[in-house]
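One chain comes next, on its own, written as structure tokens: the form predicted on its own.
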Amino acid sequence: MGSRKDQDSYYRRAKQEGFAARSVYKLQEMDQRYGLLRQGMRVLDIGCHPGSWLQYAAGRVGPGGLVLGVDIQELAVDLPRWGRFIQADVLKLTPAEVLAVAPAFDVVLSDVAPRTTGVRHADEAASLAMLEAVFDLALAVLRPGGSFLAKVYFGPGVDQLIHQVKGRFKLGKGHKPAASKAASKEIYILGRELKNALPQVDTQTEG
């Protein structure tokens, strides 16, 4: 999808508008076709480096929201003041970690993936793995009515991922970006509108 020269314009682009990287563009267009992102939401987005969508997320809520993001790497661009940054292993985060930083969130974003090996089913494993993982999270720090979207590399697993997104999610479905690469089995797994969340644990203090 897209040859090499468009693929070399998103790079040369997301310079030209100060974007840490090209896949910007991918959460861009999603958000224009399903309307994740408003004024004064509270945004988390698992797996952030280098800060691309961390970037874009702030500019779309502003300063009545929150971004917060999560990554084992330090990010590579500057916050607004209201973003928030942990750096820590996306598969060993925990649900009171990040409620300690809001009550709940409207969105969940997730662009992570897994330091690939080049053997197609132990990558293809490995970001089912931290899907999964990001997932429960969601489920675990959303609003009711929230959004969930994060990348997974397409394979055993996935379609079954997408029925309990399904299941959870007034809509629930598969999406690649045109900004993603050609020979890329990267997806996006999106739910809108989450029916019911889980069971929290209640942040509020009297007075």
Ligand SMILES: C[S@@+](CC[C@H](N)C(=O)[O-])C[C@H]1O[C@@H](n2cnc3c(N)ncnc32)[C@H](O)[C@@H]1O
Contents of the next structure:
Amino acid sequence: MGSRKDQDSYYRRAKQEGFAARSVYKLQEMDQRYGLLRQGMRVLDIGCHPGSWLQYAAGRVGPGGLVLGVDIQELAVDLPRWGRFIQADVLKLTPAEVLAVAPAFDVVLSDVAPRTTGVRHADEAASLAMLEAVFDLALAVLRPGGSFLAKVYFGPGVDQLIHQVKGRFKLGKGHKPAASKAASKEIYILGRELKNALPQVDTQTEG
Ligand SMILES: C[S@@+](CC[C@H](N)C(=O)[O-])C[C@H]1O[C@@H](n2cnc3c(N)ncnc32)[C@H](O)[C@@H]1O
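For comparison with the form predicted on its own, please write out the form predicted together with the named molecule.
Full complex below, order starting with the chain above.
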């Protein structure tokens, strides 16, 4: 799993199936395993260039849904009419810019990855900063009951973030898909069923 040979075959398969990148098979596996995407859903995809996750998500949600991609780089694929794209830095993107496209999202995906420097702790810190920004954005744009899936390079602070995800979602966990390179430190953080943003006030009084 995740060997060089497997990676080459994922690459060839993506080309044959018309996907812009082999990373589509990581999303496909997690979607099949956790049932993330359905017809009619609104999906935000952060760090979407070249566009394979957007292509896949657009197919899953269909014409009754919406996919919105965000990346600092231009998109490399054509989107169907229910696809939108914002060219932006996720560290500066505001919830208002996202909510101008749709009032709330069912799923927030992020495959965003900083440009790696080779200095491990610097790359891990940059990845964690992006994950934190994506998590904050997700909490602001997801509907209650919505889902969150985001990549991070595993390092200091990630366990704490998983803990925070567990606090805000009914289920929170880390997952390493088979299509992820074995040598890569990346993992995906999953949050299922966002709890209501506001604490429930008990209006019942005894007696
Ligand atoms: C691994 S690629 C995503 C691949 C994509 N999921 C696909 O399947 O085609 C990571 C992306 O994160 C983007 N990225 C890096 N830093 C970013 C930032 N600060 N804001 C937005 N996008 C960023 C990069 O431009 C790159 O396209």
